[in-house]
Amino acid sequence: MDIASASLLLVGVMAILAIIGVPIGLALAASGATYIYITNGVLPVSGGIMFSALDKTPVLAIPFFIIAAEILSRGGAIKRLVSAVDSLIGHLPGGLAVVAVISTIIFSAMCGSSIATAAAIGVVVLPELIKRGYPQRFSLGLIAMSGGLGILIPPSIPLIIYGLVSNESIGKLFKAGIVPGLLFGALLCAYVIVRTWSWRETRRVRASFAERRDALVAATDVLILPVIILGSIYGGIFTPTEASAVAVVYALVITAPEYHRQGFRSFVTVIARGCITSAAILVVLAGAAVFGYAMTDSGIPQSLVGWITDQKLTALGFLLAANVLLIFLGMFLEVISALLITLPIFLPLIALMDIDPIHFAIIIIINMEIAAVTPPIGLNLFTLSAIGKVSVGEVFRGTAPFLVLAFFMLALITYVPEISLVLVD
């Protein structure tokens, strides 16, 4: 089968299935399996590819981190975290809005999911922001955008998947996400302070020493968790997979009193939600493995490499084109799907252009953060729409000013690779 026919078959089957409502993971698997059957006449190969994609120890980190995030977000831990940060800086200009960003950064270091981060922080902080006088649209946009830090600051589930597909060190990818994540968080905080400087009605009364002490003591167990996760990974004590399992056990311990009060049924519901989310991601991962195998076997990536060579694109020109493509795809695909569909194409190209794959991983993640708040599929928009009981359009209008910062951050990360690689190097 020639490359044109293969491309038409793969993209056509996937597009038709997606349009009629087939889940993206199954659509990817079906399009890849169709190609394999037509070219090789053997369908069971697809099952072996799917099994091999999931038969890797680092894959276990995905469900563990998701379940840990679910346990923490519904076990009262996030409320204690926000209260502690609020007691320290809530009286300053833009206080609670900055609290939202800082709480997001801390929770991101335990979670790895953009949607989980936006939902967990949004449920706790959004009502309080509006109660203190922050405009609803501003509050919605802030939490939707800052929730994207959940996939940039380690441990990040998309970075784990990138490492699985590209065979890059997950520990190095985690290190690469730290400085960009903190820098983006600092940009959001700076913008919030400038924007809200004159909003005196939004400031709270300065907390007393006793109130700060009590809030910090109550949240100490939560604040220790990021130290345990990241410290154990970078200290060589645990692998990322082992650290994710430790995170689940620790989350269970610190939230046990709250779940005891809520009842066993509430705890089972939380675990079930985590398992459902994990299963959906793993199905996409397995389906994308079949699609990627078919893509490689068809010669499409190799043809693109040849085309790029003929065009004599520079590395900077290629990165610009890659960003445009990722932003476009992000408008129609959720994060994991966009990542897994594009990686089989991009990995040979970045090798050709001599672009550091770890630096490129952070570029992709920033693009996926933008995708999370971009219609029509931006999942953070839908998450905040449900929490705030407003339209998706209203959330997007609130997000628009923060998107300017996100595009600035994307340009900075793209053309200053040292920001991503400083800790790795």
Given for the second form:
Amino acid sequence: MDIASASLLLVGVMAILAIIGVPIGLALAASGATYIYITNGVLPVSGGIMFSALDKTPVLAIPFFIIAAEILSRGGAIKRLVSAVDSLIGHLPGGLAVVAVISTIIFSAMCGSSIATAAAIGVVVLPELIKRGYPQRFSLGLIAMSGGLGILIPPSIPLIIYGLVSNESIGKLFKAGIVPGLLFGALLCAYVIVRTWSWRETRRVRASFAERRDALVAATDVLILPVIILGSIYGGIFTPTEASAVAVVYALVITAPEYHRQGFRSFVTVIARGCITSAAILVVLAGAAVFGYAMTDSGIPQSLVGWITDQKLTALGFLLAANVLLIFLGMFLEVISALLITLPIFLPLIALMDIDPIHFAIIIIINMEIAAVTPPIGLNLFTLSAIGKVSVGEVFRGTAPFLVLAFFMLALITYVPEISLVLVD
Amino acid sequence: MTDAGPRSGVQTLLRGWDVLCDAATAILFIAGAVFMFVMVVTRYGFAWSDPSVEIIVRYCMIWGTFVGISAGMRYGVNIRFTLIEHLLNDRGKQILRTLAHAATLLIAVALAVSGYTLTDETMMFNEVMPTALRWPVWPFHAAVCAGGVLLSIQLVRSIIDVWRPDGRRAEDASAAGSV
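What I would like now is the form predicted in complex with the partner chain, since the data block earlier showed the form predicted on its own; can you produce it?
Time for the whole complex; same chain goes first.
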């Protein structure tokens, strides 16, 4: 089969199935399997490829981090975390809005998902922000945007997937996310402080020493978890997969009293929800493996490499084009799908352009943060819309000023690779 | 009255089946996490580890994933594109959903066939785990076939649900669980 027919078949079948509403993972698998069946006449290969895609130890970190985040967010851990941060800095300029960003940064170091971070922080902080007099639109936008830190600050599920597909060290990818994550967090805090400087009524009364002590003691077990996860990975004690399993058990232990209070049924629901969500994400990974296999077999990435070489595109020009493509795709696809569809094409190209794959991973993640708050398929917008019981359009209007910051961050990360690579090197 | 009896019996059976699938998914993932944790403890605490545990954990997760696809379909958490659906009226939604479920059903059947052939081949060649346990691998490869079968059953139910007057399922909450 020639390249043009293969491209048409792969992209066409996938697009038609996805547009009518077939789950993305199965649409990817079906388009890849159709190509394999037409060219090689065998169907069983596809099941084997899906199985092999999941039969890798680093993949385990994905469900484990999702389950840990689910257990923590429903088990009262986020409430304790936010109370502790609020008691320390809630009275300062920026007040609870800065507390929200800092709590998000801390929770991001336990959870690898943008939507889970936005949901967990949003449920606890959004009603309180509105109660303290912050405009609703501002509050929604802040949480929707800062939720994106969940996939930039390690552990990050998209970074794990990037590592699996590109064979890059997941530990190094995690390291690369730290500085950009903290920088973006600082940028959000700075913007919030300037924007809310005159909103004195939103600041809380300074907490007493006893209040701070009590809040910190109550949140100590939650605050220790990022130290366990990241400390053990960077200390060379645990692999990311081992750290994720420890996170699940630790989350179960520290939230046990809360689930005891809520009842066994609530606990089982939370666990089942986390596991079924994990399965939904892993299916995309398995389906994308079939798609990626077909894509490589068809020679599409290789001919794209040839085409790009002929265009004499510079690395910076290529990165600009990649950003435009990712932002466009991100408007219609969620993070994991966009990542898995584009990586088989991007990876040979970045090798050709001599772009550091770890730097490129962070560029992709910032793009996906933007995608999460860009309509029509911005999942953080949907999440905040559900939590705040407002329209998606209202959340997007609140997010717009924060998007300017995100685009500034994207330009910075794209053209200053040292920000991503400083800890890796 | 005569109608209500059998229908509620079927519904009870289906509900029990759903609970079983949800529980199996949860148990497989949580068992995987606990096995992995125990391995970490024994590795660092007692300087003992068995590579078979890691493989079993992976297989637990693979089974959990394939069993979980059908549950994901039931709760509407499978990641999918819903923009077109939102633009349609109720009848249009019904038709599009039926089309999507029918196409997914075809894929699920293909997945089951592909999984069955894979399992059959593994059995034929007597493939075993590459560790001291030497367990046969086919029961783990059978997860692909089981996933296809479970998903097919769920999709037939979903197609029926779409056309039931009270069939407004949790599908509206699509993509709720994605990253």
